[in-house]
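In the form predicted in complex with its partner chain, a lone chain appears below as C-alpha cells.
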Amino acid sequence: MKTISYLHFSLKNITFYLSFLLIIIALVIPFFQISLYLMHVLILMFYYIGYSSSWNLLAYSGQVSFGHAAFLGIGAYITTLFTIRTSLPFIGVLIGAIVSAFIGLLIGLTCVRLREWFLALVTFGFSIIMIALTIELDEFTGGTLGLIVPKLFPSINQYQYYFYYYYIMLTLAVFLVLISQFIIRSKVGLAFAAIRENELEAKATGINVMKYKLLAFTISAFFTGLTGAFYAHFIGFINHQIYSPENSFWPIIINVIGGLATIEGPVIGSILRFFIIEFLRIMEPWVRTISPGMITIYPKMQILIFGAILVVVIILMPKGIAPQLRKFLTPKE
C-alpha cells in the first residue's frame, strides 16, 4: 500500500502545483499588453478574492455575515478621509483596516449570542445603518455625492497606475489566501472549526467560545477593511453605495459557489465570477448580429442569465465546486 500511495501524486502536491501555476500566470499577464479594461477587471477579480477570503474567515467560525460591506466601506472611508487630510495613503490604508477591526469587535459584541438568521439580519442591519449614517453626515463623508479618493501612488498615466496596482492587488489576494490558510491550520482555526461544528461541545472541551467568536469578527473585519481601503484607492471614488446589499452578498455568492469554509473556495468562486461576467460581455457583438433589437435589453439579459446560472449551480452542486474538485483530484484507490 505504501509504495502505491507514493507513486501517485498526493492531493496536497496537486493543489500546490496548481496554485503555483496560477500565480505564475497571474504574474506574467500584465506583460502581454492587455487592454486597460481587462486590467481593470482582473484587478477587481483579485479584490474579490481578498474580500471573500476575509469573509470566509468569519464564516469558518460558523458566523455568517450578511453585512460585510459595512467593514469594506469603513475601511474605504477612513483611508479616504485620512489621505485627503494628510496625503499619506499607505498609513491611511492601515488605519482604515484598524478602525474597521475595532468596529468589527463592537459589532461582534452585539452578535456573539446570536445564531443563524438572527446574526445574518443583524449584520445586514449594520450595513443599512451605515448607509443612513453616511448620508446623514454629509459634510464629513460627502453624502450621496461621495468623495474623490486620492491615488495610492503618483503615476504618469492610467495604464501605469493599473500596471502597478495589478501587482498590489495580486499581492493582497495571495497574502489573504495564505493568511487564511495559516489561521485555519493553526490552533485558533481549530477552535473556529470546533465552534462551527458544535458550539456546546466546543464549550465543553474548554474553548472560550466568546473570545474566539470575537477574534474571528475582529480578524475578518480587519482584512475586509484592508481590502476595502485598497479598493477605494483603485476605484478613485466612493459614496454610500459601497454599503449596498449587493456588495454584502458578493462574498457569500462567491464562497457558496466556490465551496464554503474551504481555502480554495474564494479563489475558485472569484475566478468563475470573472469568467461568467466576461463571457456574457464577449457574447454581446454576437447577440447584436443575431437580433439588433435584443441589444437594448442585453444588459438586463446578462444579469438574468447570471442569476439563472447561480440557481442551476446551487441546485446541482449544493456544496459548491471545491469539494467536487477535491474529489476529482484525489487519486482513486
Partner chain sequence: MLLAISPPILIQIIVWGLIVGCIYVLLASGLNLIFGVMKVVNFAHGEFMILGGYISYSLSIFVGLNPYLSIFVSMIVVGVLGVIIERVCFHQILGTSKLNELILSLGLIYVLQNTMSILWTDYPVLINSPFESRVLDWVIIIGITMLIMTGFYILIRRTKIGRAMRATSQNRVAAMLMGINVEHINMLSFGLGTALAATAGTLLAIITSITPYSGEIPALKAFTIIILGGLGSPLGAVIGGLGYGLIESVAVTVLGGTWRDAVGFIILILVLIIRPMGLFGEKEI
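Definition used throughout: the rigid core is the maximal C-alpha set that superposes within 1.5 Å between two forms. Computed from a predicted model, the values in this text were never measured in an experiment. Numbering follows the first chain given and starts at 1. What changes on going to the form predicted alone:
Superposition of the core reveals a Cα shift of 2 Å or more for residue 155 between the two forms.
After superposing the rigid core, the C-alpha of residue 22 moves by less than 2 Å between the two forms.
Residue 306: CA moves 2 Å or more between the two forms after rigid-core fitting.
Got the form predicted in complex with its partner chain; any chance of the form predicted alone too?
One chain, no partners, no other molecules: that is all that follows.
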C-alpha cells in the first residue's frame, strides 16, 4: 500500500513526468548521429551525476568529505591493475568498488566519531596521502607518468565505443540516482535524516548513530569507487591527478548548487555544470579576438564564474536549486 500510495503521488507530481521525459531524451540522443565531442561531454555529465549522487549519500547522513576523490582513484587504480593482469575489466570494476568500500569502512571506523568539519579535513588529508603513495609506488602505479587503462570493449571502433559507453554511464547515473532515492526513502534513510538534523536527539530515540554513519560512509565509498572504475576505463589513462582536490570539490560544488541532501541536486548541478562549461567553450574564440593574452587566464575565469554562481545560489537559495524547483513544480493540494 505504501508503494502504491507513493506511485500515486508521483503520477500527480510533474517532477515524475519531467524525470521520465529527461531519461527518454537521453536514451534517444545518440541515434541522432551527434558528434564524438558532444557524446564525450554527455558521458562526463553522467559521470558527474553518479559521482555527486554517491557523495550526496554521505551528506544526507550529516557527514562531509573534502577528499572523496581518494575513493574515486582507488576504484580507478584497482580496476586498472586487475584488468592489466587478467583482461577481465567488468570484474575489475566490481573489485575496485569493493576495495573502495573496504577502505571507506576502515576510515569510517577511525574517523566517524569526529564532527563534520574535522571528518572533512581528515578525508582531505587522506586524498593528499593517496597522491604521495601513488607517486612513490611507481612500480605499480606508474608514478607521475600514470597507467594506460584497458578499454572495456577493445575490438570496436571509436564511435561504437562512445555509443556503448554512453549507455553504460547513463545506466550508472540513473541507477545511482534511483538507489539513492530508495535508500533515502527507506528506514535507513530516515535514520540518516534524523542524524543529519540532530545527532543527539537521534541517539536519544535509540538510533545507533555510529552504525548508520559508518554505513553511509561505506555505501558512499562503494558507489564512488564504482564510478571511478568506469570513468578510468572510459578516459583510458590515470595518474595521481585523479586524487586532486579539484576532483574532490566538484561533487561538493554540484550538490551545493543543485541542492544538498536532495535526490535532484546532483542531477541539476551536473546539468548546470555541463551548460556553463559548454557556454564558456563557445565563448573562447570570442575571448581570443578581444586579446590573445586573455586566453592564458581563461581557465581561471571559468573557476571564478563557478565561484560567483556558487555565491549567488548560497545567498539567494541557501538550500540549492532543487527545493525551489520542487516548490514551483509540485501542484498545490
